[in-house]
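Next comes just one chain, in structure tokens: the form predicted alone.
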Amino acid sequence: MTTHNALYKYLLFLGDNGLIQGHRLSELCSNGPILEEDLAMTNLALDHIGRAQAFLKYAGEVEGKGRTEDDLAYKRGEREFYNNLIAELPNGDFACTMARMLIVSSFEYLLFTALCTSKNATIAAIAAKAVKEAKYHFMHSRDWCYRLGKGTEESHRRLQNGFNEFWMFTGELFEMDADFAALANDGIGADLTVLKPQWLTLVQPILADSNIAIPNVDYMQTGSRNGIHTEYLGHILSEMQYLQRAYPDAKW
């Protein structure tokens, strides 16, 4: 692959990530468990879609086809998505929730800080506001498992069972295919591979101090960059696309 198709497939992770994290996080809206959750919520997945717009309007660019953000948002396969497969499960209760933000966000917040010396402008521009997004879903979500992992019985246990459901899903964060490898040597991407110690650097001492053990997993889940997904990501596709499928190039 060409570095500029490996570039499109970089710019399409990227927005990927935040386009299918935002909506999983849109569909709590109305059902978060106090109103001021339910608002942050809703704010969060935002951030995600913002993002989204902001990485894929780019890839669009890059791939000089004419295609918008919009087109590739609402006009691929469920092959043709490069996200991570932890952002498309489903939410779970809402400790389930906060085990993935505080998974997600604290790996995004390594990510976009690396990406903010990225030498293609563009993604340093955008990672820079996206870095600060990061941080602030970072910091919810622990302070979330802080209250959640020290609370009562209960929802220690429903915490604990959300790292230990999401945990198989995180080796595929710091996966590195020749593309990606390709773009990290050239400044452009970042080496994922030298996240992963700062990622748990970070990480652990939060679950430690949640009273959250560390799940013991011998398989790590993967096939996202190859565009291999679990069945979720066809069923929110199906709800996400539904009226550019139905009126295709509908206008309002």
Given for the second form:
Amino acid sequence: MTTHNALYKYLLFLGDNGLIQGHRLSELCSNGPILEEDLAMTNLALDHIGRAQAFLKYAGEVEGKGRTEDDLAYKRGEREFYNNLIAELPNGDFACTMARMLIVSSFEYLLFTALCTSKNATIAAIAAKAVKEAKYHFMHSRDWCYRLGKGTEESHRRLQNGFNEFWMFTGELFEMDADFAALANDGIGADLTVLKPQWLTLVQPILADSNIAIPNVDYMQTGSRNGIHTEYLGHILSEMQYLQRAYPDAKW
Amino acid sequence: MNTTETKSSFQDKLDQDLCIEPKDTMPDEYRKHLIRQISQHAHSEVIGMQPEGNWITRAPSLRAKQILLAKIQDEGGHGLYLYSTAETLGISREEMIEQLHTGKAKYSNIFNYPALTWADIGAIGWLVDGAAIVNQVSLQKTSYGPYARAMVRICKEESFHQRQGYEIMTNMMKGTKEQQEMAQDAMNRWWWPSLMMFGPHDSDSPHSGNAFVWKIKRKSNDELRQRFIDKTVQQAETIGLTIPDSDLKWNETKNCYDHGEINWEEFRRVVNGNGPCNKQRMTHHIKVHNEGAWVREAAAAYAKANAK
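Next, report the structure of the form predicted in complex with its partner chain; the form predicted alone has already been given.
After this comes the whole thing, all chains and molecules, with the earlier chain placed first.
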């Protein structure tokens, strides 16, 4: 049976993925290879931050301690974040950015599709909006994978490198712990083990059509379900939380 | 068509206050003037993304972060409109970017100042966008049709930007002593450069002569600057900010504010490349453009292969 704490943690997982991925995407503002893509990146960042705000607001309500979405975003430490590790990795070049976006957006498309039928009405409502965004993010990154994979020798090499960098973080996307299993069992959360074959079915043909080989990985990185992250997360938080930490009494 | 006919049909339209459209005949100097002005405007929108982008990752609330992201996205969109507008005059975006990189084309001087604290994001929205609106509202009636129409949409969005900047300043002035000091400090640093955005005094403005005759420019630099000062002083007073000008006072006779003299030596220094961020802004733009070359090449190669 789903515990109160399990739901709270699940909402942090959903919110933190949006927040941290949105942070990375927002770093790309004024760094796009063309102006149109600069706008696309800020738009994607905006979708992610908006989603984070919705899930974290609800997380604060579920927690019941009067904490707002901003309290949860800006006043938690490194070990209290539950986003997937892949969200916090540095952007790398444009091909890396697109490789990660394809991996994450295809996963999120399937996740939010499943959550649209959640028995929790708030999760279902946020998922209904998020799934439309994720579908667009997926199409955007898919088209860039085709362009880069089949564009030039250099773009192909860079895109393959992007998938090589991120592939060992894909296993974690589908990890279930006891809380996730209870949520799935109660029809509130998604069964991520079911999503894995769907995800491969979605992604494999795109990689094949982009002339990208699926990387051989000996070991899939893990840790975020227990709040164990890469070294990168601490730097993201120290930047993101700077004003709130430096001026704790201020309202902005 | 000979030169006399060109001048005649062009002048007829101007006399009737009709818009000049891309396929209309127009004097070469008119075309050149517009390309210079519109490309400078487009570059300003794009370079302006840098100082504001500097604060996205540090925005102090999720709401503030989303508003800032949306605002910067708008600015980039304005850049796109304006590059397209200039392209109707027979120059490519690639050429305009090259002119920016070689220094032939300029961008607004204001973005050569640094965004040092969060209050600067408020000041940029309120003062810089506020000044830009005053200028752009008058450009809604400029004689070149595509430019005038672009301005209508851009003004709507800039008006939202100005309000969000003012909201940041208002919240900070209602906040802690440290926040109030931060807001006043930003006001002190951005006020004078904002006044400089309108350009030199009318008596020293090198490009204005023909711009008036051709109805590209509808109000003078000093008229627009005065309009900005008159609307902004009261906004500052309402939230308790002090305008950093000891000579500022209401003139009953003229029914507007008198203000102190602008530091034109600083203006010229920054225009000539020696502002705090001139080098930083251009270095960044050139670096990103060059680093993106392989992406543009790949997209072009893919499009070419798929067009067959």
